[in-house]
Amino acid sequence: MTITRRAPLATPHLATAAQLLEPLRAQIAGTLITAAHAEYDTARKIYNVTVDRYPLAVVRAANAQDVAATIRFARDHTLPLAVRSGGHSVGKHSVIDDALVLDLSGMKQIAIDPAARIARVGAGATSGDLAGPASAHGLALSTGDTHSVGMGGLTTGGGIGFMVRKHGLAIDNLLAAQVVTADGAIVVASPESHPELFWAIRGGGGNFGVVTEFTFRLAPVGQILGGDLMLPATREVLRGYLDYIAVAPDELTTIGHLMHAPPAPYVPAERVGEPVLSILVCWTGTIEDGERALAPLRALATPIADAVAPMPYPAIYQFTAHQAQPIGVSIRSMFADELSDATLDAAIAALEHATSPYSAIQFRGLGGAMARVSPDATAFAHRDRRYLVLLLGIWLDAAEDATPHEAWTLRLWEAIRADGAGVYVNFLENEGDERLRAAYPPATLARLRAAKRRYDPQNRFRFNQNILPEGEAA
């Protein structure tokens, strides 16, 4: 597929967006920006290259009832309205053509309170703008693996991170949220308030409200045992990698990718370019410990490059900061039980025939404290699954022809997917209802409806992972 640009046609045209949204502009203490603005391709822009949309205009808010007033001007002048937290949105709903897109980037603020191990968070915060200021008192939240993940689409949909295992998903650690209903109404929703709203923003992502600020307990973290061990790509070392990480200490949180070895500074000049499997480790025990829960993966091959040190938690993004980069990325993912030696000999196959060198397939380990965790207690519901397996096949020019690399992604895809048993919201493109399906047993969805139709009956947050409201047909 070759990316088409178009020229900013809208309904209203953008050339009157000005005008329109004037009022708009009078009752925000944040940035209004129309196509006349001169940050206006730029704030448009996300981390996907391939998306070139024009949107009627992109409020950065500055507060809460900034946004409480964006969601009343939309409704009352029958707007569509996208919401961006940090622009990583694998189904690319940050921005929407001819749509007012409420940017949270701007509400960044964090405040710990040390003694009580508690974080509130602005939405439009990151997992790396969290991660420093809470390591400097001992403490960390588990939350997603690249620093530049907004904390509003990675809370809302679940949020599996660096120390799932050991602390769970990012949901498990919210006590409350401030959230801005379809009505303009701000509210506070926790076990004693909005009780099924609080349900719901955990793990149905932003189908109920734009949550602007989180409430959450942190984990004592001092010094992790993290880094890069890099093993040959063999089927024996990517099972027995597998069939360790599902039964190892809660403390090993690990994530897998099978990929050519890049040419960081840690791996050996020759080496770069080849098939690897790369086992991104966080330990959050002490380091004697650590150093004996890694002995096994370190016994299955000889490794390639081993980077694996004590640092600071906030230093493992080191190894993730390529991430933060603009891509065009064709996904696809699944959670799995138990993944057949067809469906490894498939994924090093197609590592071997990738259509670019920065297409990768991850292996994540899941159980421990995710796992013990009622699977009705929140919206994510998939508690008990051991694996989460992600296809990504990644480019980095714009200009460059899609296709290729979507077939690639769809033709593994299609090899390995009986092995799935469910996905993670977060992890899902535009995949059509049954995949959605797929996100929420039946009994969660339908609960999800209900609280749908209670917080937003007019579907007016639609452009996300859509849950429609109960009685609504698809």
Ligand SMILES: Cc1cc2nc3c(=O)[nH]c(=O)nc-3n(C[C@H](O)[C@H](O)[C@H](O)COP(=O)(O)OP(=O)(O)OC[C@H]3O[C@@H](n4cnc5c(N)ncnc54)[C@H](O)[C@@H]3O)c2cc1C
The other form holds:
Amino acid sequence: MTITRRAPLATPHLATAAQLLEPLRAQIAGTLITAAHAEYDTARKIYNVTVDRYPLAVVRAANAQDVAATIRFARDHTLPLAVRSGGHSVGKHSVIDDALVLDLSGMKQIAIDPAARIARVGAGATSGDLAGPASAHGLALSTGDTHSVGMGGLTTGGGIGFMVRKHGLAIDNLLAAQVVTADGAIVVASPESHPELFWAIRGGGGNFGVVTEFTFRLAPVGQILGGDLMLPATREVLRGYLDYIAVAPDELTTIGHLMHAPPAPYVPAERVGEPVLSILVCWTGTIEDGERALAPLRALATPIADAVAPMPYPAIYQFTAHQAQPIGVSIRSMFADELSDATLDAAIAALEHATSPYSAIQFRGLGGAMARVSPDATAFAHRDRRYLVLLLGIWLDAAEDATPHEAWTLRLWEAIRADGAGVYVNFLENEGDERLRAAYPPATLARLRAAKRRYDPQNRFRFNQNILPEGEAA
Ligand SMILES: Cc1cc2nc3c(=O)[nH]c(=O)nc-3n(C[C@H](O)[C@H](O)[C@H](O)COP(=O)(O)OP(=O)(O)OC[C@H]3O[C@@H](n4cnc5c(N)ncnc54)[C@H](O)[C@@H]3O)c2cc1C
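And the form predicted in complex with this ligand, for comparison with the form predicted on its own?
Below: every chain and molecule of the assembly, starting with the one above.
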């Protein structure tokens, strides 16, 4: 893949657009960033470094009224509208050429009521933004595995985090949300108010409106037993890991990566670069019980590194800090209930032949609290899947040729996809209608399409894993 760059102001329509957009400036408290603005080049960047797109402008919203004004302005001038919170969209949907980008990344307000264990969180806050203030009260929300991921995109897709087995998905702890709908109305979505919208935004992605604030119930989480247990990358170890995490206590959530050992301080220098299974551990019970629960994993093989220790919950993010750095990435993913020996062997072999030392294959154990929620309670219906598998072809430099890394991902994907049982919408690239259907069972998709017809019949929110309004043909 080659990246074509164009100089923004050499493109006359961007200058014309700036004039057209000028009246919007007076309607918002936030910032209108057109192509001539000093921050335009920063504002159009997202997490994936290969994305080099030129939006008409970026609106840095300051509040829900700005969001409503921008949605109405885009509607009245028939401008395409992309929505961005943390900018980590796997489908690269949050900045689009010649669209208006509604950027909520400045809306990071966090208000915690420790007695009620409730947090009101601006959609532009990230998982890391919330973890620190919540931890100060001995509380936490199960969000994602990387501190920089935005709550806006993560939560509307579901939110599978470090405590998913104990405390469920992020949406399982969502009490209400403030949403700006396609007609610019600011509404509350909750079990009592716009219940169908509330159902749809819990897993249906950004199709139904722009969430400006989430109200979450937090869990009491003090010290966790967390960190990285690094084992040799053999089939026996991987099988032992997968078998154990399916039956382990709910307090234990893990994220395993087949990867090359990084030069982390806890990895012996002579083992750096070796193929390993790095198991990120998050145990939320007593430390003594956690040590007992981890014993079967530690017994799988002599650890290459064991950096698991008591720590406050936010400290777990230090083990994924590298993931927060912008990268080029090619992703395929699937839920699975059973993973065959052939799949495990293919994954281990792919690691040996990886086109990049940064590429990895991720295995998460699911179940527990996530599986105890009824599949029709929210738009996230794949409740009882045992595993989440993620193939990550990773490179660091935007100028690098992506083709070999993308081919690596796709080759492995073709080798293992027969074991798949659905897909998580937030880990989909732009993979076509069949794959989007794999994210939602037929009854869920039909209900989502009915909600889309009601809340966004013109499909104004279409830069996402797009759900067409009921009655509209693909
Ligand atoms: C490094 C990395 C780690 C990840 N780890 C996890 C993980 O552990 N668990 C997990 O569940 N997911 C994870 N994800 C996937 C992540 O949840 C999605 O990529 C999510 O869309 C990112 O949200 P964002 O706000 O950062 O992205 P953005 O690019 O800002 O938004 C993505 C899309 O979400 C929608 N959206 C964004 N904000 C809003 C809003 N305020 N209202 C309505 N719709 C909105 C829009 O359609 C937008 O196109 C990870 C992704 C990356 C890149």
